[in-house]
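Just the one chain here, the form predicted on its own, laid out as structure tokens.
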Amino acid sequence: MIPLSWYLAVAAILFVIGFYGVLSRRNAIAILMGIELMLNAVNLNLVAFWRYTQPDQVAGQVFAIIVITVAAAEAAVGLALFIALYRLRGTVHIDEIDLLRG
């Protein structure tokens, strides 16, 4: 049985390199795939905690969908978002997107 530490320490790992995407990238897709990386080490948080704590309950499970469910919407939006600043400025990266500029 692999232990609890292990999934922790993956998760963490997962959660500090979409932070960095986060945090580095220019790229508003960039950044969407780190965010996206950040919320599957929390749900890799919780399917262990889950897993170790109490594995004769389904709320380690539910918690997990509901976080994908957050996260296909948030994708779906930030996508649809991009996709309507490409269309209106000609780019995705952060630094060159001004809409309050005329």
Contents of the next structure:
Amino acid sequence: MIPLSWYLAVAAILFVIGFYGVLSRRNAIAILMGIELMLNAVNLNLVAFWRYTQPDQVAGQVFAIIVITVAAAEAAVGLALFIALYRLRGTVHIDEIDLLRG
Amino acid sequence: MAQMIIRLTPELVLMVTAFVVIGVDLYTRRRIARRLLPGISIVGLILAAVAAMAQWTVREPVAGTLAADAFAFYFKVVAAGLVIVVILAGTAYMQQRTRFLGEFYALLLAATVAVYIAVSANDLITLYLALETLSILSYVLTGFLRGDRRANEAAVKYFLYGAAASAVMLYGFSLLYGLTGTTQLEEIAQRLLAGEVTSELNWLAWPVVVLSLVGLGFKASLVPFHQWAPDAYEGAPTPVTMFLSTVSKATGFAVMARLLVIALPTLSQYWLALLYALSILTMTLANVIALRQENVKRMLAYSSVAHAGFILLGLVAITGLGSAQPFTGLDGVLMYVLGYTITNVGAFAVVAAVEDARGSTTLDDFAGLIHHSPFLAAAMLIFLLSLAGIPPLAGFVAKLFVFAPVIRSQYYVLAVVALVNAVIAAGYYLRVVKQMFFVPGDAATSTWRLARGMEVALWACLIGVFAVFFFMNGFTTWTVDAASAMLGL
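Cool, the form predicted on its own is there; where's the form predicted in complex with its partner chain?
Below is the entire complex, every chain and molecule, led by the chain shown above.
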């Protein structure tokens, strides 16, 4: 069987890629994609830990399902905000959104 | 089952109220709805607070994932009071800017339900779910004025920071789950204590603490996770700023305290060191930046970030556990939350009133406030003095109860840094005072009329600010009760 550490490594790499995306991208949608990658890394972690440490209980799986659900809700609100932003400014480039500063 | 429903009455009452508000908004004429909705919301909040107060002595788990204890009830009562003030002070402000008042109250009530669940969450899953619900509702409330460019920008920034921070926190939670094999906070503590954690996973302790604190530090707006706060506070409609800077921040601290004290006491060496550093950073950086702000709303935003650093003092000094006495640190956190939120909600209410009369909130808009509205100027003076920590006001009591445990734990460096910061903060508060009283405003000294709700809200805050000082003993019994419930005494 594939050892647990491999899954954790994949999740960690995925998390770091997502985090890099959040920090380096300038398009709000691309940042949201990075955040989704981070959340998927979390899910991978949760399911891997669940399978290897206590497959007879449901906590890990429930947690993963709840994370997926909340991520969907979050994406809905986020995209709605981006649409409002685009209507007002004609851009979703976060470098150009600089009314509030100081 | 019946027992469970009784324990959940505060949440249920608020949820029902939120639905009633939406229903009334849908099925009655706008003119009638405008009168009814604030009243319905306030009655719901009062009932929820009473339901929480009535169970004060209870201490038991509800359905395994929620804790019904004095600590949670304390935050529930405070939150209900603050949201009532927000509704009273914010109604006139929102009426001028949007037609969708029903949705505003409903979202505010729903956010309060999320706060209620978050402060009693006793399980990582519930805790995450409640915090995230609160966050998503906060993004919507921040961007509530859809056509307002600044509000929209604030909401987008808040959303991006918040979503990233909660993803990082969640990664920490997933490691914590892997480390202990459970999501229940007390069981986590037991397994960490019993050494059931396999030694090959021991190195995960550090990342768990750091990653979890990122998400909670974001909610509580600690430096360096604070960048969203000034923008969100400045851009959001002022009533929403009142909510974010008080209720939402208090929730961050409640959750942080519960997670650290209940689940991670064995890792205290890690988080105490981190919180110590974060506290110094937060106070100093936020205060220095606040000094050069020209917009009062933004200045108060930075000031509220700085106050988060002061609240942390209590958590850092929490080592002196042991008995149901004041000055254990945790009761300082509770007292600071009370004193700070009452004052801050009032200060932002004054900002909302000035914004209504002037259209903006720069220092110049506060010039000669004494001529336009002596009551507003006097109220603002008292709130600013309280934020600066001057007796006989709530802010002084708050500072007293966090400084004492810090000195008792012999963190003298921390105490000195905090004292210096209190002085710096007084500096920029006095700039506003100078503007209000000694700088002549424009020639036309028209007197402003305040909305009825705003007047009531300001009076309530003023009474509260004095009451915390003059009835200090009464409030201390409450905070000590709540803190002991958490410390298991």
